[in-house]
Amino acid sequence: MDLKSLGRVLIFPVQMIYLIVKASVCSLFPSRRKELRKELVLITGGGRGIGRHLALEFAKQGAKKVILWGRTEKCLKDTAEEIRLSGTECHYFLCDVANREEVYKQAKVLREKVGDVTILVNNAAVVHGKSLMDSDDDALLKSQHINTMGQFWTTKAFLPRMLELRHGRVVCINSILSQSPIPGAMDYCTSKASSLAFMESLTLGLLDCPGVGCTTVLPFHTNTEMFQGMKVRFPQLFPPLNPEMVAQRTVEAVRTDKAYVYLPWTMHALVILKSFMPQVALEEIHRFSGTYTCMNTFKGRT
C-alpha cells in the first residue's frame, strides 16, 4: 500500500466520526426549508389516500403546479378541483402506471401541455392482501407492476429532463414493511422491498449530479383505505398514521433535501432490532405486537 492510499485509510474514521458528530448536532437545529414556488409536482396515486394529501400539502406549502395521475378520474378530478379553489395551478390526467406505454405517452402529454416536472413523488402502489397459494398470478403481478415497475419507468421518464436542467427532486413513498415483512401481504411486501432498493442505489447515483437527489418516506401503518380492516394488538401503543401528518412530513423532506425518513421515528429501533436479533426473538416481537395476523381481518382497497 503506497502513502498515499494509507493516509486515506487513517482518515477515514476521523471523517466518519466528523460527519456522524456533524449530522447530530445538524439534526438539533432546524433546516432551512427551499420555496417550493418554481416548482411542478406530479404525484402518482394522486386521487385519494396519502397522494391526495401529499397533492394539497404541496399546494398549500406553495408549489407552483400540481399534477395528479390516477386510475380513477371521479377522485382525480374532487382533488383537482380541491387544490384550483386554493389558487394553485392543478392538473389531472388518466394514466395507469403499470403500463409502460401509457407512462410514456402521459409524461409526453404532460411536458407539452404543463411543462417539465421537477419534483416526481411514486406515490401511486396496491396491496393483494392474500396468502401466496391463494392469489392469483395476474394480481401479483399487477402489484410488482404498480409498486415496482411503475416507479422505474416514471422515474426513466423524468429525471433525464432533471439531469439536463440540474434541478429535481425524485421521491418514493414506501413501507416499514419494505424492511419488516409481514404474513399476508407477501406481494406488498416484497414490491416495496424492491422499490427501497431502486432508491437507495438511485440516491448514491445521483451523489454526483448537483441540484438532483432523492428522497424515500418509510411510514407505518396509515389511516387510509388502502390497508382498511388491518389490526394490531396493541392500537394504542401502535396507532395508525395519519395521512395527513405523513403528507406533511414528506414535503418537509423535501423542502430540507432529506434523504430517508422513518415515520413514526420510532421505526429506527425496529431496523436496528433486526440488525442483531436472532430470528427467534423477531418472530416472538410479531406475535405479541399482532403483525403476524394482522391482516386476518384485512378488507382495504386492492
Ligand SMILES: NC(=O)c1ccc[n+]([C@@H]2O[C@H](COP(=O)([O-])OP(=O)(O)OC[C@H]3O[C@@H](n4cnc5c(N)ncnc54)[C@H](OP(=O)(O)O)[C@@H]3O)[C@@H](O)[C@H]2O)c1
Given for the second form:
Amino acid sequence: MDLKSLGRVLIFPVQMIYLIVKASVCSLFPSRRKELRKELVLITGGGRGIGRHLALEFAKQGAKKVILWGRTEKCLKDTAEEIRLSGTECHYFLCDVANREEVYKQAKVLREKVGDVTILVNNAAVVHGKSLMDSDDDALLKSQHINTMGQFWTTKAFLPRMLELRHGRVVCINSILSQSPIPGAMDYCTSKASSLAFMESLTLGLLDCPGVGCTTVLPFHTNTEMFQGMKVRFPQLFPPLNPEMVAQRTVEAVRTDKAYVYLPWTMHALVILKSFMPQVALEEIHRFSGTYTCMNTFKGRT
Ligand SMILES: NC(=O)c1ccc[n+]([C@@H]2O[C@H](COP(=O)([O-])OP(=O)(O)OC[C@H]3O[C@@H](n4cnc5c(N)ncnc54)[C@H](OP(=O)(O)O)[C@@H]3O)[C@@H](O)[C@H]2O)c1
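Moving on from the form predicted on its own, kindly provide the form predicted together with the ligand as a structure.
Whole complex next, starting from this chain.
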C-alpha cells in the first residue's frame, strides 16, 4: 500500500466519527428548507389516498405546478380542482404506471404541454393481499408491475432531463413492510422490497450528480383505503398514521434533502431488532402484536 492510500485508510475512521457526530448535532436543529416555487411536481396516484395529500401539501408549500397521474379520472379531477382553487396550477393525465408505453407517451405529452418535471413522486401502488396459494398469477404480476416496474419507467422518463438541468429529486413512497414483511401481503412486501433496493441503488448512483437526489419514505400503516379491514392486536398502541402527516413529512424531507424517512421514527427500532434478534423472538413479536394474522380480515378496496 502506498503512503497516500495508507493515509486515507487511517483518516477514514476519524472521518466516519466526524460525519456521524455532525449529522447527530445537525438533527437537533431545524434544517434550512428549500423553496419550491420553481418546482414542477409529478405525483403518480395523485388522485386519492396519500397521493392526494401529497399534491395538496406540495401546493400549500409553494410548488409552481402540480401534475397528477392515475387511472381514476374522477379522483384526479376533484383533486386537481381543489388545488387550482387554492391558487396553484394543476394538471392531471390518465396514466397507468404499469404500462411502459403509456408512461413514455404521457411523459412526452407532459413535457410538451406543461414543462420539465423537477420532482417526481412515485406513490402509486396496489396490494393484492391474499396468500400465495390463493392468488391468481395475473394479480401477482399486476402488483409487481405497478409497485416496482412503474418506478423504473417513470424514473427513466424524467431523470435524464433532471441530470441535464442539474436539478431534480426522485421521491418514493415506500413502506415499512419492505423491511419487515408480513404474511398475507406477499405480493406487496416483495414488490416494496424491490422498490426499496431500486431507491437505495439510485440514491448511491446519483452521488456524483450535483443538484439531483432521492428521498425514500417508509411509512407504517396509514389510514387510507389501501389496507382496509387489516387489524392489529393493539390498535391503541399502534394507531394508523394519518395521510396528511405522511404528506407533510414527505414534503419536509424533500425540502431538506433527506434521503430516508421512517414514519414514525420509532420504526428504526424494528429494523435494528430484526438485524440481531433470534428468529424465535421475532416470531413472538409478530404473534404478540397480531401482525402475524393482521391480513386475515383484510378487505382492501371494495
Ligand atoms: N396505506 C398504508 O397503510 C400505507 C403504508 C405504507 C406505505 N403506503 C404507500 O403509500 C402509497 C399510497 O398508498 P395509499 O395508502 O394512498 O393507497 P390508495 O389510497 O389505495 O391509493 C393508491 C394510489 O395509487 C394509484 N394507482 C394504483 N395503481 C395505479 C396504476 N397502475 N397507475 C397509476 N396509478 C395507480 C391509485 O390511483 P388510481 O386508482 O386512480 O389508479 C391511487 O391514487 C403507496 O405506495 C403505498 O404502498 C401506504
